[in-house]
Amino acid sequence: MKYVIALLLFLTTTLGYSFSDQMNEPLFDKGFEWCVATSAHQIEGNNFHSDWWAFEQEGHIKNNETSGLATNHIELWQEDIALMKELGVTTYRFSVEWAKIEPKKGEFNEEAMMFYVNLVNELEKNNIKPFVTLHHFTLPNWLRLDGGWANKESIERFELFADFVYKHIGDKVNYWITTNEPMLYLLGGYAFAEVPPMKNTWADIGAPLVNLVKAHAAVYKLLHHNRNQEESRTPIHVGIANHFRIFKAHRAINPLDQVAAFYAQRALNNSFLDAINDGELVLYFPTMINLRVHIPEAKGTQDFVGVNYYKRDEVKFIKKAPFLEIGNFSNKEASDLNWEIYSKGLKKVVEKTLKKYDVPIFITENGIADKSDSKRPDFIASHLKVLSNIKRGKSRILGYCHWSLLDNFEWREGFDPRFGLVEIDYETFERKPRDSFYYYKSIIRKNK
């Protein structure tokens, strides 16, 4: 028995080797919600009606790419979903495309409507359940050029897009995103220059991001109305995907850069969520913007909080606007984004979020731009180690959406980045799993 005692002795503290973690390997929950995520400008191709597709024509993604046909998911749809069968999730986040349905101001489109009609019946028929985005960036180009967010009506055309899209698939949806990553869409196109509609004076940002939280609380309370006429009554859940970053400074004795740090995470981490849960919107940069907004109608309008999560920045202050830069100037391990590898800003995020909003959470987003799919696994493995640690604590996370399933037109920089647990060429359309699918499918099927 002593030398039994000596081996445990030995590989515990020689190798690092803990029998006791690998037998109390924490386990998600049961019905913990295994997902992948796309979005429909990024893989559907031919949106030829929205304000990305304009933005692309005038020559400002990288390599002068233009999104075209994408991953050509309009026609090879149902191979995608075969492919989410044999990865054995659970869910599928996707979104609904506002300038396929709506392309003109007025008129809603049928048959664009019924290609998400029949994706959700065979999503159904193969046990996987939809979670519907209805805003992921783009917009109607019509809407852009009657100004956008910044018009007042956007609030009620979002509003009756909501409501013809709930009328043919909502009886079959119970998570809804009203809109993805509302903050960085707007800092980036209203702050920075950097995506639609190209501005960069932070005085413009107030109009469009009033007008984006009253549309959010507009459609929650549009869809609990449309689902309480239902006889089956049964629970919805909607919410926004909020882009979580992690920001440090870069020079740790520096005020400046500390300064910085914590209004650029404060800004993108908070204003929309304190916005849709206390009813009070404040965005305050020094000396750039000081917005507060009292917006009564969204307060409470928020039933659990998507979390996209993928990297920590660091934060340097420099002396003209916007009077900071980010990036990973240590060169810690990165994507091929150079993105910083870090999962245990995964565990501030969600602990944080928890306990400031006392709703219950879903990661919406979070992966790797890897092409050689060297780092993928390790990336999804020690995000999910964090997460299941903190699920061991009884808190609340309904589930983890992986992104992506497929690789994709990543907005400014194309088709060069690498997100997908599928490769795609882009000659042939031809899907290729790649080993994180079948790493991550192990880890579904053990529910650990």
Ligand code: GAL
Second form
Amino acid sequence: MKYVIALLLFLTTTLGYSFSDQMNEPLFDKGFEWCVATSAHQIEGNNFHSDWWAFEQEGHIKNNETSGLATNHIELWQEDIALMKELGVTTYRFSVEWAKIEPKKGEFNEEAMMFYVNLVNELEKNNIKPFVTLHHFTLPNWLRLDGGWANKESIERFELFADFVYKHIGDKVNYWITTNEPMLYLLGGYAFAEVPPMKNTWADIGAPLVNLVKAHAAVYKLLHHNRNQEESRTPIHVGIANHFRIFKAHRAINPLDQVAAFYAQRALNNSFLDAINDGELVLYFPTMINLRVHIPEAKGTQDFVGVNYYKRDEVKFIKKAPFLEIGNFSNKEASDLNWEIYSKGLKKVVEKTLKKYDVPIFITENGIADKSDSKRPDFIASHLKVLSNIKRGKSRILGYCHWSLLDNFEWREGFDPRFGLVEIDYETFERKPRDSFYYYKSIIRKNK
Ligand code: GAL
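Could you please show the structure of the form predicted together with the ligand, as a counterpart to the form predicted alone just displayed?
Up next: the whole complex, starting with the chain shown before.
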């Protein structure tokens, strides 16, 4: 009996210690960037000159919605910065809207740029670092009409835009994303007919993909070059935000589902990153045609990998184009958009990414559509826990951006999905922080 009591005492104290040790241990090291993310088209409003604006008027959005005034951030930006200040974030990831800066080919709008100059100055006053995305899904409509990324002139056009932005705010921005989720964006346009140009053949994806890799590489060099001209030469970090997803064969013993899941994961998670890491662009199609292009100038053009991670999907092979069907077919616990909540996936993608590419990572997006805010706190806690438990290279995880500060215009899904830590009343544009806002705030404050 004595031994049993001693054993029980030993177990409870040991377990007790390890539990409280764990509770007391900070989640991340000093210098970790706590962040929230948004994108211009989704929050600002009145993006008249963009390709998405034109696309929305054609009735492609759920319930025939259009982005309209979005969250009216263009007028309420100071209120939004005040919210970030209250939240306690150290970094804010936002995008600069190319269609507003260059509404007509070659005509740059200084006034539109002043919005971002003021934004960056106000962030600076509030001790929040700006993290700038240059291309987040939208293009100026004139460029869409000229062929978009399929036209190789887009490379030079993107450089001119990036240079204009740098000249105005560049000296204050140390983190840059050239392009957001390039693979998801192009697959959506060329393989899954979800966004312009609405194709589902895979056949024409080559030219825009190659041009976007080259455009990234050119802008990577341009930003570094501009920084090197400055006296301070503060280190600048340039990368892309890559959409990572875990794919699983729907029918575990079906080899076609297995192959489809493997190729989908590879295409989305690695094709673009491999190209800007080693200069070799490889895309396996779920058909006999494959794409292989040597782009030497892209080699080594990333200083970090931006990780956007949301979910796991099941994959079924189907016989006609686009050859795959993707979804939460087994009804796993999910968000309002039926996206499976799978925090372990974050560990898998981060560990693999750290191993594969010799650069640090930044979680540039992670969040959940959850109108009732009942799942968001757990979602945040479980993903941060997983992230902080990554032993290998913990110090190489630079920060975490929650998607999103505000509810916003969720592309094809319109305004229905609610991703915000802050709720938007779309009648009055009133901002109401949800409980999860205060929850994230307390995690940031305590680093626990
Ligand atoms: C990402 C995208 C964001 C946002 C988010 C939530 O793919 O970069 O703009 O829409 O998904 O769905």
